[in-house]
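Form predicted on its own, single chain, as structure tokens, below.
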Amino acid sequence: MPKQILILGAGYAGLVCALETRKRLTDDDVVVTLVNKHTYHQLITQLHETAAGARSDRSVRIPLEKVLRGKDVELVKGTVQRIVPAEKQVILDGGRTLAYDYLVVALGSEAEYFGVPGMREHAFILKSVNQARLIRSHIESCFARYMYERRSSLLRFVVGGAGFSGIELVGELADALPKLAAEAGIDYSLVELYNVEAMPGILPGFDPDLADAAQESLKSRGVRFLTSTPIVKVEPGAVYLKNDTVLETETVVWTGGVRGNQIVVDAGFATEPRGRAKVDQYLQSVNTRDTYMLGDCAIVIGENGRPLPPTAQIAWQMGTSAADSLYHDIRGGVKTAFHPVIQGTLASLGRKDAVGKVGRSMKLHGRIASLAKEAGNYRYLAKIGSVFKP
């Protein structure tokens, strides 16, 4: 009998686990569901330029159909509501149950709040397609409703959390916003873009030079920083700092961390503080040896000793380890450890400027590091086989 293998998440690591299995397996050997809760796979690395209306929505989308036809991986669209892994069996939406032999959990992570106070409530998160559209619609119509209303908050635009996510989705806004301002017929020095973070710097990981040149070019672009500022509370109207400003606003968008998926947490795995899965060095869950843990799901620790970043070159990378680790379960012989290969680091400033690393010491800035990160996002459409251009 073949042996059911069910990938929870159609994501980065999920996807690419999928297909690299049934690269390495036969039918003979096993069966490969992938769960997933749309029938398309997001390219979460772009969602800022959707959020920011220089990218359709539907250009971030692939069908998974296309992606999965002819490669014998069964789509199941629905939702994951619990993991019972001491009875190998997942439960959907709609109450329909799913065995397995082994599972993947590639359910990516949560929004972080750290606790404020309104947060949740009152902010924008961009971790999907559906959210950068809101985002984008709620934009737009700010400018519009500035032209009857006159109130100075909808055109104060705030974005909390200075890391990849926040910095990428700040640079799309410094380049759309002029352009909207145009559009509407409103002076664009009336128009304010802040970007609020807890710590002292921005781009944490990046080397110093780097992240100065991001916020040289972005300040050039009329950004405000206000760094070792957290946020203490978000209302309707109002951002509320540490140093008792306040920001009077209607859009807050909220980047500043990610937490392990809840999912995870209620089905008993192993997790640290922020609910991310513990994993051995084959991305299996510490305490449930038939369980893989990959993507923004699990705490992985790199050479350096620190957890490494949540990005999505990382994550397919874990999905072929995953897989090649599921052939030796199957098959037999000796497992690899995972060992991700970083070929680069790059984040966009905008339409035409980057920052970031290529290899372990090569820097680059500018349009040539734009550059640099579309060829990696077309190198991963490579891999899943796609012919979709971003």
The other form holds:
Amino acid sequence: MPKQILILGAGYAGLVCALETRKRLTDDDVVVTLVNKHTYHQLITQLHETAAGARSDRSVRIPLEKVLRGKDVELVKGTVQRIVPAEKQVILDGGRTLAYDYLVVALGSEAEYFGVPGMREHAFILKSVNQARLIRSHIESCFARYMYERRSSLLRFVVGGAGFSGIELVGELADALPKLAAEAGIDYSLVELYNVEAMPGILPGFDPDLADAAQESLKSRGVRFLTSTPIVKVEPGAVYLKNDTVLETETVVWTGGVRGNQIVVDAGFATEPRGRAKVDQYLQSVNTRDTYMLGDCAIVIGENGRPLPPTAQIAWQMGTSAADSLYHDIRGGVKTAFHPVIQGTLASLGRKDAVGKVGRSMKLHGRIASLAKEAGNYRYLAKIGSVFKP
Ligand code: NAD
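Mind giving me the form predicted together with ligand NAD, seeing as the form predicted on its own was just shown?
Below is the whole assembly, all chains and molecules, this chain first.
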């Protein structure tokens, strides 16, 4: 009797796990079912481009039917409501129940609001194509409304958080806003783009030289940085900063951090305080051995003793590692511990600039870094067999 492998989430980790599992195991071994909220895979590493209008929605939404064609993976469109590990069942919206022998949870992360009042209610976040579309159309409407309302808050854009997500979005906006202003016939000197960060510098924890290079590049394109300045409250039309400044704005995008998925916490899997599942060296939940936890759902400690960042390159490597382990669960043999290979860490700063490290120590910035980032995107598309010009 084939074993039922149920994979939740067709993001970077879940999709690669499904494809790699089917490469290793036959129909006699397994039935592989992949559950996803949408019928498409989202290239979330490029959403900042979509939010600023630099890339179409279509190009960051890859139809799963296309990627899975001929791969013997059953796709179920549905939203996971609950996992019941004791019964080896997953409940979807509408009450549909799926059973499993092995579960792979790759449901991604959620925004972490750190309890900042009003942030959840009044700020945009950038974790899906639909949210990117909302940001883009909102920004366009701010320019359109300014023509009638003439309120400066319509032309003031605030990105909260200067981690990689915040900096990449600010970079795209720094390129896009001048064009939107020109189209609307608005003098660009009236437009203000703020990046507000609680820590003393941008890209905290990243190479200081590269963080400085990023800041200089963005400043030269008009970005206003407020560092050592936590956001303490958001209300409709205003952002309150710890230094008692109030920025009147219609647009706050929150990139202040991520936490694990609440479904994982609610199911009773062992988690750390930010909701990420505790896993062993094979990425199996430490308290539920038939379940693998991949991508942003899990916390994995790297060689330096610190948690690995929740990035796409680590997520898809986890997908491959879990597929190897599932092979050994079913066919026997010795499993191999998960050892990520970090190819590089690059942050784009708009269309033509980027900063980052490639390999262990090569620092790049400028056009070459931008091309290296683009090459990484294509490498991933090749991995899932979906190289096409977006
Ligand atoms: P993050 O946690 O890395 O950064 C969030 C930033 O928000 C921090 O600098 C934090 O100090 C700041 N912040 C928190 N509360 C604040 C407040 N009240 N006011 C102002 N600032 C506040 O989150 P992220 O940028 O979404 O990144 C999440 C993970 O994903 C990271 O590990 C990152 O490395 C990774 N990532 C990587 C890439 C890439 O490789 N290109 C792109 C995006 C994200």
